[in-house]
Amino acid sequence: MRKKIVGSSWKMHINSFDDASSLAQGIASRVGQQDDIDLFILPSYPLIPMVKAMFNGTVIKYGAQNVAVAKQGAHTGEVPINLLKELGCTYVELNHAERRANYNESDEMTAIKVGLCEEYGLKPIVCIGETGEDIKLNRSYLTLRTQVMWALSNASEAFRKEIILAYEPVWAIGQQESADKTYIEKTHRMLRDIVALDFGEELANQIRIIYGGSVSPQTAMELSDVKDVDGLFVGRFGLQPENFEKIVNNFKGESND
(Lines of atoms letter the chains of each structure in order from A and count residues from 1; the text may use other names and numbers.)
(Lines give C-alpha, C1' and ligand atoms only; values in the text may rest on other atoms or scores of the structure.)
Protein backbone atom coordinates (compact mmCIF):
# COMPACT_ATOMS: atom_id res chain seq x y z
CA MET A 1 0.00 0.00 0.00
CA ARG A 2 1.52 3.29 -1.10
CA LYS A 3 1.20 5.99 1.56
CA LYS A 4 -0.30 9.25 0.33
CA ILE A 5 1.95 12.29 0.31
CA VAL A 6 1.33 16.04 -0.07
CA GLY A 7 3.99 18.71 -0.21
CA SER A 8 4.66 22.22 -1.37
CA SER A 9 7.55 24.08 -2.95
CA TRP A 10 7.63 27.72 -1.94
CA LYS A 11 9.89 28.61 -4.89
CA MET A 12 10.88 32.27 -4.23
CA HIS A 13 7.35 33.38 -3.40
CA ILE A 14 8.26 33.36 0.29
CA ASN A 15 11.25 35.69 0.38
CA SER A 16 11.47 36.96 3.94
CA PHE A 17 12.08 35.33 7.31
CA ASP A 18 8.93 36.88 8.76
CA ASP A 19 6.72 35.49 6.01
CA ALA A 20 8.40 32.11 6.25
CA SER A 21 7.94 31.99 10.01
CA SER A 22 4.26 32.88 9.77
CA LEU A 23 3.55 30.35 7.01
CA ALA A 24 5.50 27.53 8.66
CA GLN A 25 3.82 28.13 12.02
CA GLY A 26 0.41 28.14 10.38
CA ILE A 27 1.05 24.90 8.52
CA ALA A 28 2.51 23.22 11.61
CA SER A 29 -0.47 24.15 13.76
CA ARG A 30 -3.01 22.93 11.19
CA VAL A 31 -1.53 19.69 9.84
CA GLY A 32 1.56 19.03 11.92
CA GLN A 33 0.16 15.92 13.62
CA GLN A 34 -1.45 14.21 10.63
CA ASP A 35 0.66 11.09 10.64
CA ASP A 36 -1.62 9.15 8.29
CA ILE A 37 -0.16 11.05 5.34
CA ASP A 38 3.40 12.12 4.49
CA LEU A 39 3.87 15.90 4.37
CA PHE A 40 6.79 18.02 3.19
CA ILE A 41 7.74 21.65 2.55
CA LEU A 42 10.55 22.88 0.28
CA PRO A 43 11.63 26.45 1.13
CA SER A 44 14.49 28.51 -0.27
CA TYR A 45 17.92 27.41 0.99
CA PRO A 46 18.44 30.14 3.65
CA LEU A 47 15.02 29.40 5.17
CA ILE A 48 15.71 25.71 5.80
CA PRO A 49 17.08 26.12 9.37
CA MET A 50 14.04 28.22 10.35
CA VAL A 51 11.63 25.74 8.83
CA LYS A 52 13.45 22.92 10.60
CA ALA A 53 12.89 24.67 13.94
CA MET A 54 9.24 25.43 13.18
CA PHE A 55 8.49 21.82 12.27
CA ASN A 56 10.23 20.35 15.30
CA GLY A 57 7.76 18.10 17.10
CA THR A 58 5.57 17.68 14.01
CA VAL A 59 5.42 14.99 11.33
CA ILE A 60 6.21 17.48 8.56
CA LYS A 61 9.45 16.88 6.68
CA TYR A 62 11.39 19.49 4.75
CA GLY A 63 13.95 19.70 2.00
CA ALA A 64 15.48 21.74 -0.80
CA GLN A 65 14.35 22.84 -4.24
CA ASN A 66 17.58 21.74 -5.93
CA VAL A 67 21.11 20.53 -5.23
CA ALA A 68 24.49 20.86 -6.91
CA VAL A 69 25.49 18.31 -9.51
CA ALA A 70 28.82 17.74 -7.72
CA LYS A 71 29.77 17.00 -4.12
CA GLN A 72 32.24 19.87 -3.84
CA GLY A 73 34.60 22.06 -5.82
CA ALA A 74 34.57 25.28 -7.83
CA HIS A 75 30.81 25.56 -8.33
CA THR A 76 30.07 29.15 -7.34
CA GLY A 77 26.59 29.70 -6.00
CA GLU A 78 25.70 26.01 -5.78
CA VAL A 79 24.72 24.10 -2.63
CA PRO A 80 26.42 20.73 -1.93
CA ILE A 81 24.31 17.78 -0.91
CA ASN A 82 26.24 17.09 2.30
CA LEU A 83 25.07 20.46 3.69
CA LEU A 84 21.47 19.47 3.02
CA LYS A 85 22.12 16.22 4.83
CA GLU A 86 23.64 18.04 7.80
CA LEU A 87 20.61 20.35 7.91
CA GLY A 88 18.39 17.31 8.31
CA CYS A 89 16.64 17.54 4.94
CA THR A 90 14.60 14.54 3.84
CA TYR A 91 13.69 15.52 0.27
CA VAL A 92 15.32 17.21 -2.72
CA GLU A 93 13.37 18.47 -5.71
CA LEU A 94 15.01 17.77 -9.07
CA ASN A 95 14.41 18.42 -12.76
CA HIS A 96 11.74 21.11 -12.43
CA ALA A 97 10.67 22.56 -15.77
CA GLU A 98 11.86 26.03 -14.70
CA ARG A 99 15.33 24.66 -13.95
CA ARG A 100 15.42 22.96 -17.33
CA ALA A 101 14.19 26.01 -19.24
CA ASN A 102 16.03 28.78 -17.38
CA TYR A 103 19.22 27.10 -16.17
CA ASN A 104 19.87 24.51 -18.87
CA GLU A 105 19.54 21.51 -16.56
CA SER A 106 19.43 18.22 -18.41
CA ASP A 107 18.25 14.65 -17.94
CA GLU A 108 21.86 13.57 -17.43
CA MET A 109 22.36 16.10 -14.64
CA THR A 110 19.19 14.85 -12.99
CA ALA A 111 20.47 11.28 -13.09
CA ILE A 112 23.73 12.35 -11.43
CA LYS A 113 21.82 14.19 -8.70
CA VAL A 114 19.63 11.15 -8.07
CA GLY A 115 22.84 9.16 -7.55
CA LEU A 116 24.05 11.73 -5.03
CA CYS A 117 20.72 11.53 -3.21
CA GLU A 118 21.13 7.79 -2.86
CA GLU A 119 24.70 8.18 -1.59
CA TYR A 120 23.64 10.70 1.07
CA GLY A 121 20.28 9.19 1.97
CA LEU A 122 17.97 11.91 0.71
CA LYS A 123 14.77 11.22 -1.22
CA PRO A 124 14.56 12.82 -4.67
CA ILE A 125 11.31 14.26 -5.94
CA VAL A 126 11.91 14.15 -9.67
CA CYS A 127 9.65 16.38 -11.74
CA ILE A 128 8.63 15.08 -15.14
CA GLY A 129 6.24 16.54 -17.67
CA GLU A 130 5.43 17.18 -21.28
CA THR A 131 5.19 20.58 -22.94
CA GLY A 132 2.46 21.94 -25.17
CA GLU A 133 4.83 21.42 -28.08
CA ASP A 134 5.21 17.76 -27.13
CA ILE A 135 1.45 17.33 -27.33
CA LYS A 136 1.25 19.16 -30.65
CA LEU A 137 3.97 16.92 -32.14
CA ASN A 138 2.51 13.75 -30.61
CA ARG A 139 5.69 12.99 -28.65
CA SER A 140 4.39 13.16 -25.07
CA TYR A 141 4.95 9.45 -24.43
CA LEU A 142 8.54 9.65 -25.69
CA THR A 143 9.28 12.71 -23.56
CA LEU A 144 7.81 11.19 -20.40
CA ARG A 145 9.41 7.79 -20.89
CA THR A 146 12.81 9.39 -21.48
CA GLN A 147 12.54 11.45 -18.29
CA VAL A 148 11.41 8.45 -16.23
CA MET A 149 14.30 6.35 -17.50
CA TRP A 150 16.87 9.03 -16.66
CA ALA A 151 15.28 9.55 -13.23
CA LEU A 152 15.54 5.87 -12.30
CA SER A 153 18.48 4.52 -14.29
CA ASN A 154 21.30 5.80 -12.04
CA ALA A 155 19.76 4.44 -8.84
CA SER A 156 20.09 1.01 -7.33
CA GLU A 157 17.13 -1.33 -7.47
CA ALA A 158 16.58 -0.86 -3.74
CA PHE A 159 16.69 2.95 -3.89
CA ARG A 160 14.33 3.33 -6.85
CA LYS A 161 11.32 2.75 -4.63
CA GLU A 162 12.38 5.79 -2.54
CA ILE A 163 12.22 8.09 -5.57
CA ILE A 164 9.05 10.11 -6.01
CA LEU A 165 7.98 10.97 -9.55
CA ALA A 166 6.17 14.31 -9.67
CA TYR A 167 4.14 14.56 -12.84
CA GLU A 168 3.82 18.25 -13.71
CA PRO A 169 2.55 18.92 -17.24
CA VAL A 170 4.65 21.94 -18.18
CA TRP A 171 1.73 23.63 -19.90
CA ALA A 172 -0.29 23.54 -16.64
CA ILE A 173 2.34 25.07 -14.32
CA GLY A 174 1.27 28.48 -13.04
CA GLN A 175 -2.11 28.39 -14.78
CA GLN A 176 -5.48 29.18 -13.25
CA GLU A 177 -6.52 25.54 -13.36
CA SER A 178 -4.78 22.18 -13.39
CA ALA A 179 -5.08 19.57 -16.11
CA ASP A 180 -8.47 17.85 -15.96
CA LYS A 181 -9.03 14.68 -13.95
CA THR A 182 -9.35 12.40 -16.97
CA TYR A 183 -6.05 13.59 -18.45
CA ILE A 184 -4.23 13.25 -15.13
CA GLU A 185 -5.66 9.77 -14.48
CA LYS A 186 -4.70 8.56 -17.95
CA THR A 187 -1.18 9.97 -17.73
CA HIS A 188 -0.47 8.58 -14.26
CA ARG A 189 -1.59 5.16 -15.41
CA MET A 190 0.70 5.48 -18.42
CA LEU A 191 3.63 6.51 -16.21
CA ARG A 192 3.13 3.48 -13.99
CA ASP A 193 3.03 1.31 -17.12
CA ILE A 194 6.31 2.89 -18.26
CA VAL A 195 7.95 2.03 -14.94
CA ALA A 196 6.66 -1.53 -15.21
CA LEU A 197 7.92 -1.86 -18.78
CA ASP A 198 11.44 -0.61 -18.08
CA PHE A 199 11.97 -1.50 -14.41
CA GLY A 200 9.46 -4.20 -13.52
CA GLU A 201 6.00 -4.65 -12.04
CA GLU A 202 7.26 -4.71 -8.46
CA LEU A 203 8.69 -1.21 -8.66
CA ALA A 204 5.65 0.03 -10.59
CA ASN A 205 3.48 -1.07 -7.67
CA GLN A 206 5.78 0.53 -5.07
CA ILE A 207 6.88 3.86 -6.52
CA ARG A 208 4.85 6.93 -5.65
CA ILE A 209 3.71 9.14 -8.52
CA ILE A 210 2.29 12.51 -7.48
CA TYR A 211 0.61 15.29 -9.41
CA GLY A 212 1.66 18.93 -9.55
CA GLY A 213 0.63 21.81 -11.76
CA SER A 214 -1.82 24.43 -10.44
CA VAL A 215 -3.05 22.17 -7.64
CA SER A 216 -5.96 23.69 -5.72
CA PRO A 217 -8.31 22.40 -3.00
CA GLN A 218 -10.73 21.46 -5.78
CA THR A 219 -8.01 19.52 -7.62
CA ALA A 220 -7.23 17.65 -4.40
CA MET A 221 -10.84 16.63 -3.98
CA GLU A 222 -11.14 15.45 -7.59
CA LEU A 223 -7.96 13.36 -7.43
CA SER A 224 -8.52 11.86 -3.97
CA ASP A 225 -9.96 8.64 -5.39
CA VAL A 226 -7.68 8.21 -8.42
CA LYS A 227 -5.77 4.98 -7.85
CA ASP A 228 -2.51 5.93 -9.56
CA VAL A 229 -2.24 9.42 -8.02
CA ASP A 230 -0.32 8.93 -4.77
CA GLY A 231 0.04 12.55 -3.78
CA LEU A 232 0.08 16.22 -4.69
CA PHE A 233 2.88 18.70 -5.26
CA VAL A 234 1.45 22.11 -4.46
CA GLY A 235 2.63 25.48 -5.74
CA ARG A 236 1.12 28.89 -5.08
CA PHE A 237 -2.14 27.49 -3.63
CA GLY A 238 -0.11 26.16 -0.72
CA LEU A 239 1.23 29.54 0.34
CA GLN A 240 -1.63 30.09 2.81
CA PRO A 241 -1.89 27.67 5.74
CA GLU A 242 -5.65 27.32 5.41
CA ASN A 243 -5.35 26.40 1.72
CA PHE A 244 -2.63 23.85 2.41
CA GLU A 245 -4.82 22.30 5.11
CA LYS A 246 -7.79 22.14 2.74
CA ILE A 247 -5.69 20.47 0.06
CA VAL A 248 -4.39 17.88 2.53
CA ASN A 249 -7.83 17.12 3.94
CA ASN A 250 -9.56 17.10 0.56
CA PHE A 251 -7.00 14.68 -0.81
CA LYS A 252 -7.52 12.45 2.19
CA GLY A 253 -11.26 12.56 1.51
CA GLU A 254 -12.07 14.49 4.68
CA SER A 255 -14.10 17.66 5.13
CA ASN A 256 -12.55 20.87 6.44
CA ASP A 257 -15.81 21.90 8.08
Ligand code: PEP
Given for the second form:
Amino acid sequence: MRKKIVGSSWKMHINSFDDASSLAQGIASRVGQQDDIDLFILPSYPLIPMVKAMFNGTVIKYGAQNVAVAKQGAHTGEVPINLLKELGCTYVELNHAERRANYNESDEMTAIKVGLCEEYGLKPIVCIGETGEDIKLNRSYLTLRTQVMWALSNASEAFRKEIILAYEPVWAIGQQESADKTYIEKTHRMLRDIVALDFGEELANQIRIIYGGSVSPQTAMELSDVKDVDGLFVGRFGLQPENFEKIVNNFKGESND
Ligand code: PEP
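Starting from the form predicted on its own shown above, please give the structure in the form predicted together with this ligand.
Let's see the whole complex now, leading with the same chain.
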Protein backbone atom coordinates (compact mmCIF):
# COMPACT_ATOMS: atom_id res chain seq x y z
CA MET A 1 0.00 0.00 0.00
CA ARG A 2 1.55 3.28 -1.12
CA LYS A 3 0.98 6.22 1.23
CA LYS A 4 -0.38 9.32 -0.48
CA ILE A 5 1.93 12.32 -0.59
CA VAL A 6 1.38 15.99 -1.39
CA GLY A 7 4.12 18.59 -1.49
CA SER A 8 4.95 21.96 -2.86
CA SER A 9 8.02 23.66 -4.23
CA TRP A 10 7.95 27.37 -3.59
CA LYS A 11 10.46 27.78 -6.45
CA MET A 12 11.62 31.42 -6.14
CA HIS A 13 8.05 32.71 -5.77
CA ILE A 14 8.54 33.29 -2.06
CA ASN A 15 11.47 35.64 -1.74
CA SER A 16 11.02 37.36 1.62
CA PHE A 17 11.41 35.99 5.13
CA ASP A 18 8.12 37.60 6.14
CA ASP A 19 6.16 35.94 3.33
CA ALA A 20 7.85 32.62 4.02
CA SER A 21 7.03 32.88 7.69
CA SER A 22 3.32 33.57 7.24
CA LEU A 23 2.97 30.93 4.51
CA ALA A 24 4.74 28.27 6.59
CA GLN A 25 2.72 29.21 9.67
CA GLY A 26 -0.55 29.03 7.72
CA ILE A 27 0.31 25.65 6.23
CA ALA A 28 1.44 24.30 9.61
CA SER A 29 -1.78 25.35 11.33
CA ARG A 30 -4.04 23.99 8.57
CA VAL A 31 -2.46 20.64 7.72
CA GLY A 32 0.36 20.16 10.21
CA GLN A 33 -1.31 17.32 12.10
CA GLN A 34 -2.54 15.25 9.15
CA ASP A 35 -0.58 12.06 9.58
CA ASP A 36 -2.59 9.94 7.12
CA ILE A 37 -0.72 11.57 4.25
CA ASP A 38 2.93 12.56 3.70
CA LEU A 39 3.42 16.31 3.28
CA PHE A 40 6.45 18.31 2.24
CA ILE A 41 7.51 21.84 1.39
CA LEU A 42 10.60 22.82 -0.61
CA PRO A 43 11.61 26.46 -0.03
CA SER A 44 14.68 28.31 -1.31
CA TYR A 45 17.87 27.32 0.54
CA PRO A 46 18.13 30.32 2.92
CA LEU A 47 14.53 29.80 4.07
CA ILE A 48 15.15 26.21 5.17
CA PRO A 49 16.10 27.00 8.81
CA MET A 50 12.96 29.11 9.22
CA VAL A 51 10.73 26.45 7.71
CA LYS A 52 12.38 23.89 9.95
CA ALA A 53 11.44 25.97 13.02
CA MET A 54 7.89 26.55 11.78
CA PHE A 55 7.23 22.88 11.08
CA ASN A 56 8.64 21.71 14.39
CA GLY A 57 5.91 19.72 16.14
CA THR A 58 4.03 19.06 12.87
CA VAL A 59 4.14 16.12 10.47
CA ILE A 60 5.30 18.33 7.59
CA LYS A 61 8.70 17.50 6.15
CA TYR A 62 10.86 19.89 4.20
CA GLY A 63 13.71 19.79 1.74
CA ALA A 64 15.62 21.58 -1.00
CA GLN A 65 14.92 22.31 -4.65
CA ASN A 66 18.34 21.10 -5.76
CA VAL A 67 21.74 19.97 -4.50
CA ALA A 68 25.32 20.09 -5.77
CA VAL A 69 26.58 17.28 -7.93
CA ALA A 70 29.78 17.04 -5.84
CA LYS A 71 30.29 16.65 -2.12
CA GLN A 72 32.70 19.55 -1.68
CA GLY A 73 35.42 21.57 -3.38
CA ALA A 74 35.63 24.34 -5.95
CA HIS A 75 31.94 24.58 -6.90
CA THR A 76 31.12 28.26 -6.52
CA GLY A 77 27.48 28.92 -5.71
CA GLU A 78 26.54 25.30 -5.11
CA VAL A 79 25.14 23.75 -1.92
CA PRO A 80 26.57 20.46 -0.65
CA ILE A 81 24.32 17.63 0.43
CA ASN A 82 25.77 17.21 3.92
CA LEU A 83 24.55 20.71 4.84
CA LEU A 84 21.02 19.79 3.74
CA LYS A 85 21.25 16.69 5.88
CA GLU A 86 22.46 18.71 8.87
CA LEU A 87 19.56 21.13 8.37
CA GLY A 88 17.18 18.19 8.78
CA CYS A 89 15.97 18.03 5.19
CA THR A 90 14.06 14.87 4.25
CA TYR A 91 13.70 15.49 0.50
CA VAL A 92 15.69 16.89 -2.41
CA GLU A 93 14.07 17.79 -5.71
CA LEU A 94 16.12 16.84 -8.76
CA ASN A 95 15.93 17.34 -12.50
CA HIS A 96 13.15 19.96 -12.61
CA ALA A 97 12.36 21.07 -16.17
CA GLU A 98 13.41 24.64 -15.35
CA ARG A 99 16.81 23.44 -14.18
CA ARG A 100 17.23 21.31 -17.27
CA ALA A 101 16.23 24.14 -19.59
CA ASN A 102 17.96 27.07 -17.85
CA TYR A 103 20.90 25.56 -15.97
CA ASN A 104 21.98 22.72 -18.22
CA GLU A 105 21.12 19.97 -15.77
CA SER A 106 21.50 16.58 -17.38
CA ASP A 107 20.36 13.01 -16.84
CA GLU A 108 23.89 12.09 -15.79
CA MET A 109 23.91 14.78 -13.09
CA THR A 110 20.57 13.55 -11.82
CA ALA A 111 21.90 10.02 -11.51
CA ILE A 112 24.95 11.20 -9.57
CA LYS A 113 22.75 13.26 -7.24
CA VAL A 114 20.48 10.27 -6.62
CA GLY A 115 23.61 8.37 -5.55
CA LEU A 116 24.52 11.19 -3.14
CA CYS A 117 20.99 11.13 -1.71
CA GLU A 118 21.36 7.44 -0.97
CA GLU A 119 24.74 7.98 0.66
CA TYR A 120 23.41 10.79 2.88
CA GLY A 121 19.94 9.41 3.56
CA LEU A 122 17.80 11.99 1.76
CA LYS A 123 14.84 11.08 -0.43
CA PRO A 124 15.09 12.29 -4.04
CA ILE A 125 12.02 13.65 -5.78
CA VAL A 126 13.05 13.18 -9.39
CA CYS A 127 11.10 15.17 -11.96
CA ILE A 128 10.49 13.57 -15.32
CA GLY A 129 8.27 14.66 -18.17
CA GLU A 130 7.93 15.00 -21.90
CA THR A 131 8.02 18.33 -23.73
CA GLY A 132 5.57 19.53 -26.37
CA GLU A 133 8.29 18.79 -28.91
CA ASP A 134 8.49 15.17 -27.69
CA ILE A 135 4.77 14.79 -28.34
CA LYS A 136 5.09 16.34 -31.79
CA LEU A 137 7.93 13.99 -32.69
CA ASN A 138 6.14 11.01 -31.21
CA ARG A 139 8.96 10.23 -28.78
CA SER A 140 7.31 10.75 -25.37
CA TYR A 141 7.70 7.09 -24.44
CA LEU A 142 11.39 7.15 -25.27
CA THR A 143 11.95 10.36 -23.29
CA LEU A 144 10.11 9.08 -20.23
CA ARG A 145 11.69 5.64 -20.29
CA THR A 146 15.15 7.21 -20.57
CA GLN A 147 14.45 9.57 -17.68
CA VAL A 148 13.13 6.77 -15.48
CA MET A 149 16.25 4.77 -16.28
CA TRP A 150 18.55 7.61 -15.17
CA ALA A 151 16.45 8.33 -12.09
CA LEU A 152 16.67 4.78 -10.78
CA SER A 153 19.82 3.23 -12.19
CA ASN A 154 22.35 4.71 -9.77
CA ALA A 155 20.52 3.55 -6.64
CA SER A 156 20.62 0.25 -4.79
CA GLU A 157 17.58 -1.99 -5.01
CA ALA A 158 16.64 -1.08 -1.44
CA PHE A 159 16.92 2.65 -2.04
CA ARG A 160 14.95 2.69 -5.29
CA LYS A 161 11.66 2.43 -3.44
CA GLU A 162 12.49 5.62 -1.50
CA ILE A 163 12.75 7.59 -4.74
CA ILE A 164 9.68 9.59 -5.72
CA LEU A 165 9.05 10.03 -9.43
CA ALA A 166 7.38 13.37 -10.08
CA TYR A 167 5.71 13.22 -13.48
CA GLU A 168 5.55 16.78 -14.73
CA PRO A 169 4.68 17.13 -18.41
CA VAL A 170 6.79 20.15 -19.31
CA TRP A 171 4.03 21.66 -21.44
CA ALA A 172 1.66 21.61 -18.43
CA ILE A 173 3.93 23.59 -16.08
CA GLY A 174 2.96 27.21 -15.42
CA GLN A 175 -0.39 26.95 -17.22
CA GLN A 176 -3.93 27.82 -16.15
CA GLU A 177 -4.87 24.16 -15.88
CA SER A 178 -3.09 20.87 -15.40
CA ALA A 179 -3.04 18.14 -18.05
CA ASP A 180 -6.37 16.37 -18.24
CA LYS A 181 -7.25 13.42 -16.08
CA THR A 182 -7.29 10.82 -18.85
CA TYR A 183 -3.86 11.86 -20.07
CA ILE A 184 -2.40 11.80 -16.54
CA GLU A 185 -4.01 8.45 -15.76
CA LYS A 186 -2.69 6.87 -18.94
CA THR A 187 0.83 8.24 -18.50
CA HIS A 188 1.10 7.20 -14.84
CA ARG A 189 0.08 3.68 -15.80
CA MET A 190 2.68 3.72 -18.55
CA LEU A 191 5.35 4.94 -16.12
CA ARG A 192 4.56 2.14 -13.69
CA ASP A 193 4.78 -0.32 -16.58
CA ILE A 194 8.18 1.12 -17.51
CA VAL A 195 9.42 0.65 -13.93
CA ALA A 196 8.13 -2.94 -13.97
CA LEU A 197 9.79 -3.66 -17.29
CA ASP A 198 13.20 -2.23 -16.39
CA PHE A 199 13.35 -2.72 -12.61
CA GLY A 200 10.77 -5.39 -11.74
CA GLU A 201 7.16 -5.71 -10.59
CA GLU A 202 7.99 -5.39 -6.91
CA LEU A 203 9.47 -1.92 -7.30
CA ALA A 204 6.69 -0.91 -9.67
CA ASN A 205 4.17 -1.72 -6.94
CA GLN A 206 6.14 0.16 -4.28
CA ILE A 207 7.44 3.31 -5.93
CA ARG A 208 5.40 6.48 -5.59
CA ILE A 209 4.65 8.39 -8.78
CA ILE A 210 3.21 11.85 -8.23
CA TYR A 211 1.78 14.37 -10.66
CA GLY A 212 2.92 17.99 -11.02
CA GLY A 213 2.12 20.78 -13.44
CA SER A 214 -0.47 23.49 -12.66
CA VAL A 215 -2.05 21.44 -9.88
CA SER A 216 -5.10 23.19 -8.37
CA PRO A 217 -7.78 22.13 -5.87
CA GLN A 218 -9.82 21.00 -8.90
CA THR A 219 -6.96 18.77 -10.16
CA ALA A 220 -6.64 17.32 -6.67
CA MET A 221 -10.31 16.36 -6.63
CA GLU A 222 -10.13 14.79 -10.09
CA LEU A 223 -7.01 12.76 -9.33
CA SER A 224 -7.97 11.61 -5.84
CA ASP A 225 -9.23 8.23 -7.04
CA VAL A 226 -6.70 7.53 -9.78
CA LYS A 227 -4.93 4.32 -8.81
CA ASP A 228 -1.50 5.11 -10.19
CA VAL A 229 -1.34 8.73 -9.00
CA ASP A 230 0.17 8.52 -5.52
CA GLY A 231 0.55 12.19 -4.90
CA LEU A 232 0.69 15.75 -6.13
CA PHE A 233 3.54 18.15 -6.61
CA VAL A 234 2.12 21.64 -6.30
CA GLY A 235 3.55 24.92 -7.60
CA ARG A 236 1.82 28.33 -7.79
CA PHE A 237 -1.57 27.15 -6.57
CA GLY A 238 -0.05 26.02 -3.26
CA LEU A 239 1.24 29.44 -2.28
CA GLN A 240 -1.85 30.26 -0.17
CA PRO A 241 -2.32 28.09 2.92
CA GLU A 242 -6.06 27.70 2.33
CA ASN A 243 -5.43 26.49 -1.22
CA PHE A 244 -2.74 24.07 -0.11
CA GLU A 245 -5.15 22.72 2.51
CA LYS A 246 -7.88 22.32 -0.12
CA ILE A 247 -5.49 20.46 -2.41
CA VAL A 248 -4.52 18.09 0.42
CA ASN A 249 -8.09 17.45 1.51
CA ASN A 250 -9.43 17.11 -2.02
CA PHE A 251 -6.71 14.62 -2.87
CA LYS A 252 -7.55 12.59 0.22
CA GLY A 253 -11.15 12.53 -0.99
CA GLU A 254 -12.32 14.74 1.88
CA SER A 255 -13.47 17.74 -0.09
CA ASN A 256 -15.94 20.10 1.56
CA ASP A 257 -16.68 21.92 -1.69
C1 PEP B 1 6.29 22.70 -11.14
O2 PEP B 1 6.84 23.30 -12.05
O3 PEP B 1 6.84 21.78 -10.53
C4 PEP B 1 4.96 23.09 -10.73
C5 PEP B 1 4.26 22.23 -10.07
O6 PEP B 1 4.59 24.37 -11.07
P7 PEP B 1 3.16 24.96 -11.37
O8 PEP B 1 2.17 24.19 -10.56
O9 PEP B 1 3.27 26.37 -10.96
O10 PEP B 1 2.93 24.74 -12.82
